[in-house]
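The chain below stands alone and is given as structure tokens, in the form predicted alone.
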Amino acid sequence: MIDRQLLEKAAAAIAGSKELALACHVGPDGDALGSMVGFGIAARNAGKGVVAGFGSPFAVPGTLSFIPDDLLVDPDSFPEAPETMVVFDAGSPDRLAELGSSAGDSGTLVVIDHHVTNEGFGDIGLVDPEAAATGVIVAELLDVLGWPITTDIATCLLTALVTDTGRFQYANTNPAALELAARLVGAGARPDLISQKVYEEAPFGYLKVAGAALSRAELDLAARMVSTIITEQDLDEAGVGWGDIDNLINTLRLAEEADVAVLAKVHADGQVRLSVRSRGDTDVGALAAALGGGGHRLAAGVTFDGPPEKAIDEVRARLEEYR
């Protein structure tokens, strides 16, 4: 847990601000978006002026379309020098993309995160690598602030928990996560609806993209790694976007022969964004950090310029170092 005095310091800075600018990492997942929006709703309910956003590409994943979006503003509309800025689920300023400049120019920067690779940036850092999700730390901060958790907030924070624990199946599922989940369900969150939206619904085009990606999958038995490549052209032909294929990495990682799964997503600008997962023998968070990315021990990401095959080979070459 976060030290109580540090929580109180963050709460005082936030409570003393009339306007709050909230940001999470680019390409937000359920923890990043759920934590940020859940906190934003609580702040608005407390009478604060609130805007929230993330860097380009500015698009909410289809799997998270049920999260309220009325606080969200695009990067061009985000305050350049906010009085107080709160960052969620980002281990370093570069994970904020163009909003990193706003973080640097803010009067007070509060960082709420649970990545072990967090660089310790910001004026007040609420960082707890033992927390199952950033949403756990948000709940602690809301309690110190005395801001109640309504049904909408509970839905956002339970989404954070459900997604970062893999529906409470990952090794980071601990008693604190389960206790908070029970509290959030008691506040009105519905785990059945969250799981359905996040894991059990996708546009038909997802099946086409998954078929293309899985047909290219390669298994390296010696490296205990399965990998594949998906391109923006694949998405265009299927009529879906990047946010519609978030669950594809979970299908790829089903291969029982592999400890590590790597999905290389080739964007139109030539950047290759790798999603990397581990069954437990490999610390992919540390591996990704060494390559300029970041994440958790079992789930991480990193961005490359160049051919996707080379990006996959970069991961392969470091596997033994992090086992």
Second form
Amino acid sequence: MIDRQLLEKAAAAIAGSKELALACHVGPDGDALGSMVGFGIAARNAGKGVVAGFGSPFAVPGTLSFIPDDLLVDPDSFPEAPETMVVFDAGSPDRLAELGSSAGDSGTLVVIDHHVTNEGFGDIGLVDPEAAATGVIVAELLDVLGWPITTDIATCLLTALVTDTGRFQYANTNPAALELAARLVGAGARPDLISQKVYEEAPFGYLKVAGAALSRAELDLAARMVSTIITEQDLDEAGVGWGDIDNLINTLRLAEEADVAVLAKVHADGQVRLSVRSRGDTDVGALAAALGGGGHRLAAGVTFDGPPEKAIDEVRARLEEYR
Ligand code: AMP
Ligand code: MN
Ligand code: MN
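Now show me the form predicted in complex with adenosine monophosphate (AMP), since the one above was the form predicted alone.
The next block holds the full complex; its first chain is the one shown before.
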């Protein structure tokens, strides 16, 4: 739980502002997008002027196409110096990419996040590493604001919970997460439809991309690490986007010989984004933070310039230190 006084301070800043600019981390997942849009709908219902966005590439993942998009504006249209800005699911300003400058130039910056690696940026930080998802903290804030959770808001927040807990299977699945889920389903959110969209369907090209990436996977028995590389060219050939392959890491990490799974995603601009997961023996959040990234103990990410093999080796070299 976030301290009540802190919630009230954030609520006062938000309630006192006519216009709100909302942002979440680049390459948004269900928690980032669901938390931001769920909060945005509640704010609009309360009569606020609301825009919401995230940095380039500005594309909503196909798995999240059911999240309402009418509040979203592209990075070029995002306010440069908003009166009040609220940031969701980002542990540092660089996770906002080009929207980081709007955060820096905002009048009041509220940060809602649950990453252990959160740097403590912003004027008011609602940061709770015990929260299973940023969406949990959003629900706490909505209650203090007295803004009701309608069915569409409940759908957004349940998506946040479902995705960040891996359908209530990861170690972060706690009573607060399950109690909020019960409340959101009571408010009309449909767990069956969310699971269907997020986990049970993908464009056919995804099968081709997954097949290629998995057939190239390497197992380092000594390091207890499984890794593979996927390039934007692989995706282009199969006609799928980065937002379509968020579940690929979950197949890679099935290798029981490995504690750590690393998926290196090579973007067209040369940036390599690593998704890193641990079965339990390695603090990959701390490891990623040491390399300039961040995340949680068992799920983290880090971005590199340069060859993907070298990026994977940077992780390999530090595994012992974080076990
Ligand atoms: P992903 O592998 O993209 O699903 O990310 C796993 C977790 O690590 C999420 O909580 C992300 O917010 C976080 N994360 C991913 N990439 C980065 C990065 N470059 N810097 C900091 N945190 C990251
Ligand atoms: Mn996230
Ligand atoms: Mn999250």
